[in-house]
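Presented as structure tokens, the chain that follows is alone, the form predicted alone.
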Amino acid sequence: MPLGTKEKNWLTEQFGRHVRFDEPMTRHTYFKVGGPAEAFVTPPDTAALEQLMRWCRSDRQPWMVIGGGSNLLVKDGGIGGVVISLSRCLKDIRTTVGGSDVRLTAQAGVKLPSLCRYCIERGFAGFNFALGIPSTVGGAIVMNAGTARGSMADVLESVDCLQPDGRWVRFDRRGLDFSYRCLSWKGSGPNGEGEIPIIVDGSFSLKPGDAKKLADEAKEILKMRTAKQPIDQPSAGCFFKNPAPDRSAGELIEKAGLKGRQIGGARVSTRHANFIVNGGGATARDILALMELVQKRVAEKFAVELVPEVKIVGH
């Protein structure tokens, strides 16, 4: 059901300038496409987030949380219900250094590039694998973001979460089920009802290192990333998951002769075949049509089913 006047009035009274209606998701995704969010809320703090979650649950309002929008494709019809963005709050970083161990806790709204710089400047080793990933900490944990150098699962110790009923819970690494570019909650759901909690912060285990060596390594990593990826065009990063550790989606797409293939404003990058870019004026429909073409051609040629790494939402 669409949000009615009563629901919009409540959201406006409680969140004021922190809520917008019919908010274009083109402003909040790296693809720069997508229809509007019915209600777009940026809670200023955890108390406001708790209040919002309790209301959504009691009023049976659909909701979803987004991070920085770097791994998100919103369909042209937009998103019904409440979209919650944590990228403008939950930005604290705390560290505890003891001997040969560094425990770092970063809130969900912290951007990964900022966290990588924070660690390099202080000589904390372990996060350079995430250099160049344009995600928030919360989004990176949910997607188990990573590169060939490592992933979030390799350094994560625990997460603090807010459940949809407003209760808080902490899960250590043993209570989380990570796989390639995915976090699945073990069992039927953390609260026994199948509801997925909101990650508020993550705690990570790092090691003391040499700040200069980390900085030099970072320069090389970013240099290679810039040379190989179309970072100057709107995209959501690698679009498909690699089908196997020794078989990359980009290689299969290139061998299928699809580099540069275009539908509307969406194009398979000529620099990296696993990037679908918005070459100008693309719609979500264009991107999805190109996605389906790529999947079909790769399946026909190699009998491999490519699975999107990008999260596709909306209607």
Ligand SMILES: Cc1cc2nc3c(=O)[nH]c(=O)nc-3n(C[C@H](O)[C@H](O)[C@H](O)COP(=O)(O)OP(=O)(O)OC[C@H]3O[C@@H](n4cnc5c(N)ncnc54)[C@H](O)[C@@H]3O)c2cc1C
Contents of the next structure:
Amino acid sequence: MPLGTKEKNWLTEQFGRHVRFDEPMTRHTYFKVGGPAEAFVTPPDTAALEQLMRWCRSDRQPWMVIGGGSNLLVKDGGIGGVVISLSRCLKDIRTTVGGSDVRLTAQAGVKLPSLCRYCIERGFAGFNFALGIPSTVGGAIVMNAGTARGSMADVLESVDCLQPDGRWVRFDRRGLDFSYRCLSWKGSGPNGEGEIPIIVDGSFSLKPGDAKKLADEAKEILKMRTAKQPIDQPSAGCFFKNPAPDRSAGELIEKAGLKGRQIGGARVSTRHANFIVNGGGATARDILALMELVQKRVAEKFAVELVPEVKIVGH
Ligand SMILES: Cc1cc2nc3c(=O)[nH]c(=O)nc-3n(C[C@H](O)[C@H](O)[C@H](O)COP(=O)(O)OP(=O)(O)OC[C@H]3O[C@@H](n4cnc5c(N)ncnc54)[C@H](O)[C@@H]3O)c2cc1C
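Now that you have shown the form predicted alone, what about the form predicted together with this ligand?
First the chain shown before, then all remaining chains and molecules of the complex.
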């Protein structure tokens, strides 16, 4: 059910300039496509987030949380209910150094590039694998973001979460089930199968290292990424998951002759075949049509089903 005047008034009273209605998601996704969010809230702190969660639950409002929008494809009809964005709040980083261990806690809204820089400047080793991933900490944990050099699962110790009913809960690493670009909760999960609470912060175990060596390594990693990826065009990074550790989706797409293939404004990148880019004026419909074409061709040629890594949301 659409938000009524009563609901909109409540949101405006509580969140003031932190809420917008009919907010175009083109502004909040790296793909730069997507229809409007019915209500778009950037809670200024955890107390406001908690209050919002309780309201959504008691008022039965559908909600979804987003980080930086770097892995999202929002459909052209937009998103009903409340979109909660954490990319402009929850930015604290705290560290404790004890002997050969560095314990770092970062809130969900911290951007990974800033976190990587923070660690390099202080000589904390362990996060260089994440260089160049344009994620927030919360999104990176949920996606188990990473590269061939490692992923969030390798450094994460615990997460603090806010459950849909407004209760706080901490999970340590043993209670979290990480797989390739995925976090699921062990057993039935805290909120029933598949339902993930809002991650509010993550604690990580790092090691003391040499700041100069880390900075030199960072330069190399970023140079390689820039050479291989079309980072100058809107995208959501790799569109499909690799079907197996030794089978890259990009290679299959390239061998299927799809590099440069275009539907409307959406194009298979000529630099990296697993990137679908918005070449200008693309709609979500263009991107989804190209996704289906790629899936069909790769299935016909290699009998492999490509599964999107990108989260497709909205209607
Ligand atoms: C140019 C480019 C390069 C990329 N390179 C890589 C790469 O090398 N490796 C890689 O793994 N990914 C890569 N990505 C993909 C993307 O950056 C990651 O998937 C990232 O982790 C998404 O984080 P986000 O904060 O943008 O989350 P969003 O895209 O906003 O959301 C992704 C999912 O996480 C959920 N979510 C977000 N925040 C929270 C939270 N606090 N609590 C609960 N759920 C939450 C959302 O509901 C959604 O389901 C790349 C993307 C781009 C555009």
